[in-house]
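Here's a solo chain for you in structure tokens, the form predicted alone.
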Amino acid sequence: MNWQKSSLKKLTTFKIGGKIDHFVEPRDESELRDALLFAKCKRKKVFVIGAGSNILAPDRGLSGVIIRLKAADFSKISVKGNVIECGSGVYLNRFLSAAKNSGLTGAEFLVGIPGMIGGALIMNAGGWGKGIGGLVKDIRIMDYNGRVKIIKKSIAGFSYRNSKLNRYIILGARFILKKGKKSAISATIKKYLDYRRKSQDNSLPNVGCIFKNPAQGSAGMFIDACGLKGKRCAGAVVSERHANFILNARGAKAKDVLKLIDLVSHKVKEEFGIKLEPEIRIWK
């Protein structure tokens, strides 16, 4: 197993975060267990990362053990009938392509989301009122003592942009989709992707939507109504295109993003009486 030093800036789409001394990409489950044992012996906190597309990492770095499940053993995918089985290191676009190529429908809403299966399950990623948890048959997990088991969907506790899976390490999952026509699947994917490209702002490093949508409507709509588009805190700025995006415009630090998150939250609460809840994972 190849332990490395690295930077959270290199591992996250926000391009923010300090140095880390213990970073590893296990080749298989045995090496993953070894990494967990190392962390336990050293009394280090374990952080599991995938694409790093939903994480705000601290400027000071982390003294814990950072594990990324990206190796081939965690990136397998297979289709049997209307069931897709894949590892936690499979990117969502690859999962969606496998579904489309097999004539399976139901996952089109995931198009354009830059994460991997593991992270998507933990946050129940999705769009248009749907989440990936709705497709799950079962999930293969490892606990932090190295024990592997398969858990049912009901135990995962899926809710809007959340789950109870962060107490486990996701190894993989099986998903149930429906048979469909490839032409119709492709058309739906194009429709969703066109909308994302027009409405979202990926011109600069970011982590997608910062806040969950409250029950009253779109978080971006309330932020925009407060006149906060373009609001800046040092290198971090609220997108002019999508008010629920914060961009790393000029060497932003985590502290800049956090200040902007606090400011936006305070303004929306003050103007509308709505408490916005972060959708992203804020590592400390």
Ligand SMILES: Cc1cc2nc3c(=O)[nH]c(=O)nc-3n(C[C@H](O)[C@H](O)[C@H](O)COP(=O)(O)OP(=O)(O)OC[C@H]3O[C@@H](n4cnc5c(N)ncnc54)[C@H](O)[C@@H]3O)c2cc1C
The other form holds:
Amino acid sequence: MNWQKSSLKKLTTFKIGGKIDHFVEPRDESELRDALLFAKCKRKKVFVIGAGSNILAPDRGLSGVIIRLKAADFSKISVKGNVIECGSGVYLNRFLSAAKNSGLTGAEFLVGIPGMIGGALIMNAGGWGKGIGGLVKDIRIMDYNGRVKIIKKSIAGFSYRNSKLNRYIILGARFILKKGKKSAISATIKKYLDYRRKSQDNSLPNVGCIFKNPAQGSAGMFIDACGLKGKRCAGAVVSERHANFILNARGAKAKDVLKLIDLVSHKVKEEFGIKLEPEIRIWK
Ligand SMILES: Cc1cc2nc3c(=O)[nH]c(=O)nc-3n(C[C@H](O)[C@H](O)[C@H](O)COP(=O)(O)OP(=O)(O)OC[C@H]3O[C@@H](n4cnc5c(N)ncnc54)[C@H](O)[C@@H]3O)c2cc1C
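Go ahead and give the structure of the form predicted in complex with the named molecule, now that the form predicted alone is out.
Starting with the chain above, the whole complex follows.
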């Protein structure tokens, strides 16, 4: 197995985070099991990473084992009728292309989300009131003792930007879509993508929305109403275009982002009595 030293800065879209000594991309399930055994023997914590598009990683790095399931064996995709089966390392845009090319509708809301299937299932990624969990038939997982099983959607516990899959390593999943017209699928994708391009801010490294939307409305709207657009903590800044985005403007550190998250949460609580909850995963 090819163990590498790496840095969390390289592995996350925020481009933040320190060094790691044990990074590995297993070639198959047997190598994944070996990596888990290594971590167990060395008493190291295991972190699984996908595209790193929803993680704030610590500046000091991590001494644990970081696993990314991106090798060919975890990136297979196949379509049979209206069922799409894919590995956890498949990027959402590839999943969506496969659906569109097979005339399958229902996944269009995923367009532009820069994650992989594994991370998207953990987060129940989505938009416009929908989450990827709604498309799931079943999920292939490995537990941290190396046992593989298939679990049904009903026990995955999908909820708004969350699931109960955290205790597993996602190997892949099967999704059920509906037959649709390719032209209508393309038009819906275009509509969602246009909206995303207009509203989001990809000018600098980020992890998408920092906070979940509270029941009272959009988190961005409350942050904006507090006058926090453009607010800075060293290299981290609240986007001028989308108040729920924090950008890594100038070599931001995790501690700068955390300070800004704290400041924004306090201000929104003070002004509106609303407790914002982070959507992103903060690794420690
Ligand atoms: C510009 C931008 C726009 C975004 N827009 C949206 C949006 O519209 N909607 C939305 O929901 N999200 C959005 N996101 C956030 C993010 O893209 C999604 O949450 C995405 O699904 C995360 O997938 P990932 O592969 O990057 O996961 P990662 O960020 O790598 O990981 C997320 C979590 O999943 C775990 N994980 C990852 N892979 C596995 C696996 N195989 N097994 C077990 N655990 C795993 C990690 O440990 C971590 O806890 C956006 C992000 C960016 C940067």
